[in-house]
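The chain below stands alone and is given in structure tokens; this is the form predicted alone.
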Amino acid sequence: MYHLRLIGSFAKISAQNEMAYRANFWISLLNSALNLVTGILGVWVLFEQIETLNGWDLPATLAILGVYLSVGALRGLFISPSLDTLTGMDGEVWTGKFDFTLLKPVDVQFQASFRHWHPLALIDLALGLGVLYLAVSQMGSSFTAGSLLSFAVALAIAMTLLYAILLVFAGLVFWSPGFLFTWVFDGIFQMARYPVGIYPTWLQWLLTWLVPIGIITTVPAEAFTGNLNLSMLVGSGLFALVAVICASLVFRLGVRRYASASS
């Protein structure tokens, strides 16, 4: 409960800072609308030419897009705002501001993960859920409670895995403070807009188990459409658990290398 109260305080302070500038809302709204329109337009143009894409029809591909937008929104809401403050030439590790994080009587990984929030990302989340609703309306079969439960579990696994990946990158910053490691992942993550099954077999394997964007977007979409088998869901969950444990170890090893601003 103590950590939940801290998260509430962090989110409240972040919201107050964000709402101090009215233009932020309109800029975020415009950016979200552009992402939504370009995403749907790309899928619509594709399925104007074909009926299915390696077994994926229009509703299923819209579900992929909805998951992609929702996951990106949740990342922007509470993962990236905190972890990104560590990186770059003006980041806390480079400038030494990370000293203040270490001095506080709260677990360092918890602080680094949840200190900053971006509440305007809720706009993106609403649009992502809207695309999922559109996918449901296009589906020929009914959306069951089992599909909803499977989707919720798969989405939680996806966010755990995404957090683990970004935490590893945050940990690597302690070895190279000025380098932005996430730009490599951001470029690859664009491929998650589409089903991982459309890529060559070797690339499918890489995008599922090495750079696991397939688990992050395709698996929740398969759960949403009722096409996910239980073994894949369990395997993804175990993989995400191992990933977050390993990521935590990498981050804590990185923290031990931190020499502080006064060293």
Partner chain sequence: MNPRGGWALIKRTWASWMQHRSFFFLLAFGWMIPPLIYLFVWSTAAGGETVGGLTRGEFVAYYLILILVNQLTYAQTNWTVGDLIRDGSMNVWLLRPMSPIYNALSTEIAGKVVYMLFTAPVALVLAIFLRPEATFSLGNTLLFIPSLLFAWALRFFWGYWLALLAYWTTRAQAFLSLQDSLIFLLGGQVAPMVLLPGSMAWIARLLPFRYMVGFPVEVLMGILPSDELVFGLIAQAGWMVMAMALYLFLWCIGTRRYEAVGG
Contents of the next structure:
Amino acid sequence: MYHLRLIGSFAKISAQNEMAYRANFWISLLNSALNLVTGILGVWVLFEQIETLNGWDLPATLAILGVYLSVGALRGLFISPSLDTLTGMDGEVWTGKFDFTLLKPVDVQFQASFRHWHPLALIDLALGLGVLYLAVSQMGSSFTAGSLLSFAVALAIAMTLLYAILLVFAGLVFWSPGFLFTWVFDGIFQMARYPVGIYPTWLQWLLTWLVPIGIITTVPAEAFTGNLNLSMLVGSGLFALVAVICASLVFRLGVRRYASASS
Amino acid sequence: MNPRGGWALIKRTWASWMQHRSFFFLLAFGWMIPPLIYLFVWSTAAGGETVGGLTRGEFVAYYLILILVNQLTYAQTNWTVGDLIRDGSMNVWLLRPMSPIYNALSTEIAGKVVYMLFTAPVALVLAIFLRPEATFSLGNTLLFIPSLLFAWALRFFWGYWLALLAYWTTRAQAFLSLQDSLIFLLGGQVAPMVLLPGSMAWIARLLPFRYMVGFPVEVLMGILPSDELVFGLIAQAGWMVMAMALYLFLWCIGTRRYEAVGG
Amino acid sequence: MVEKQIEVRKLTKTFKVPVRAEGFAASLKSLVQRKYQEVEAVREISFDIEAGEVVGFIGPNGAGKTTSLKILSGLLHPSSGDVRVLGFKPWEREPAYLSQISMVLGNKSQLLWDIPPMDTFRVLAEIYRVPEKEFNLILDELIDLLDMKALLTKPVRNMSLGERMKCELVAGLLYRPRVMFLDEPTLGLDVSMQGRLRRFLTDYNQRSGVTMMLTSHYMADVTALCPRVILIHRGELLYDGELAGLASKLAPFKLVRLALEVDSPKPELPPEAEIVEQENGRLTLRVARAEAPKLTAHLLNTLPVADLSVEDPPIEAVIDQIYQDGEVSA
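Mind pulling up the form predicted in complex with the partner chain next to the form predicted alone we just looked at?
Time for the whole complex; same chain goes first.
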């Protein structure tokens, strides 16, 4: 309850902070639109030339794009704004402002994960879910309570996994405050726009095990194609759970290091 | 003209960039991913056959060259022009006995060397794995060089005049984001121009964006009929002159306005 | 009996600093095998502080002041020794401990830049679980003491340094901490703002009984605020006691001021007296502490003295000498 209240007030103050600049709203809207248009046109151009891509047709590929956009939006809603304040040359770890975070009587990982919100990301979320809705309607399959529920569960697993990965990168900042680990990930994460199945086998392997972006976008989309079975859901759920525990350990180790090394 | 000062600037910029090479290698890595995704998408789509007249190996060749051309023509200095104008550092450059364009040019040249140190070897390794197929005729190779130079100049000056809008609006970077999206869609990244669906190809052929990245690649690959080649070269040169004129015009009225306001 | 709130025993903190060599080959080698140098920031420091005390923590740059404050506030782990604040080990950073302490850093801000401070205060009240009613009460009191009603609705980025520091203090006191650490709170402020902040801190200490520990480079802060000072230098504790006693304990000399009768000839002084100032008949002499009584007697016997006083040197001079020489031979 206490933590939920905290999240509420963090979100409120972030919204206020963002409203201080009116232009932010328009820029954000423009970027959302560009993101959407380039994504959809990219898929459209491809399927003007071909019927299917390794078994993926236009609606199924659009569904992946919808999940990709939604996942990106949820990430941009609070995970990235919060974790990104730690990293980089003007980040809290480098400037030492992290001291204030450590001094608060609240768990450090909780603060680092939920402190900053970017409410305009809700626009992206709406657009992403809109693309997904259109794609699924095109597939001819209808929304059932079962598919919606398994989609929600798969999306929650995907976000947990994405959070775990980003938390590890944030934790690595305590070892090397200047290095932007997230950049590497962001680059690779763009590959999740398309089904993992279209990539060469070696890359598929990398994208499933090393950087599990396949689980992040492909699995939730499969909730609507009917390819999602319970064992896959449970398997990826366990995987996400282990990942988030490991990530939390790395992060805490980093915080300890900060406390024993900084001057 | 002040070639000596310009050369000194290039050397200094290059030396300082090599100090932070890991940062620039990361940037180069990030820029490489979107074309790489479409390399995989199209080569999977082609499989053992052809799509739009191109084979799998030709798609690989097209996109590997595009990765190099994209980084050689990407004018990332344009992103900092707005900051220079806003925080008043442009004053410092206006005081030096050479045009501030030298500063941007030196960063450009130094940057290309640093990026290529990363991108060229990576592209070579990818070429070994992905087996591109292409034959470069002497004529096409000779035409490629001016078309690459024109592409760079066009992209540089086009971005620069957009960036100079920072004299009038604080959010000029939004125009650069828009330019990047248009290059992504129409510049040959999402698909080679010949594969774009009817109306999109027609727009791409007329607007300047294709001539910033995709066109030199098409020239080198020899996929254009000779009348299209001539049309392309003329269009490219025309847009380049237009971009330079816009740059000069905005530069003159912009600095006058800057001096009047007092920075 | 007064409660001991801070107990520090043989506190030591060493940092491992990587030794970086020049050149590419050396950087490659350092990837595999890093050389470290151990730097002792704080060495075997011990002291106790009682509830309600205001203690000045002084010493030159790099003496270990900030390191010690960071250990006390739980930001750093000590290398050895024991520390208890309010009965807690600070570095375990228990929420119960952190809600009772506060740290104000003169060179860092915890306020959000683009919005008025009131919004940041509300979030802090949420974090520290201050009930709405109490929050209003505390806030009213602080606003009153700091005279800052007008600041509450002003975006932080439009504030002066002094105004911002007022807000930082409110942020640090909103939840009525029992122990407060202040690191250079007056840094960069103009003289009158410094004075106002000092008065506020003294006032607040007397009203609330909060224990305060502060570091400052401005001796005026310390003389105005702190009845007790702890002086550290190169990580070692040199002095712990009343500010007034610092000079007599650490300065090896006294100042003898004397005024001679008008028209007296140029006096002959014994060699152990060094003239510091000389101005129409008034002399200031510096004498070794042990020599002072003998010399005074000698001066009174041999010269036409109109007035004579023996003083400790001003605190600034003593501190300055310690900071410069590193030590003062007793």
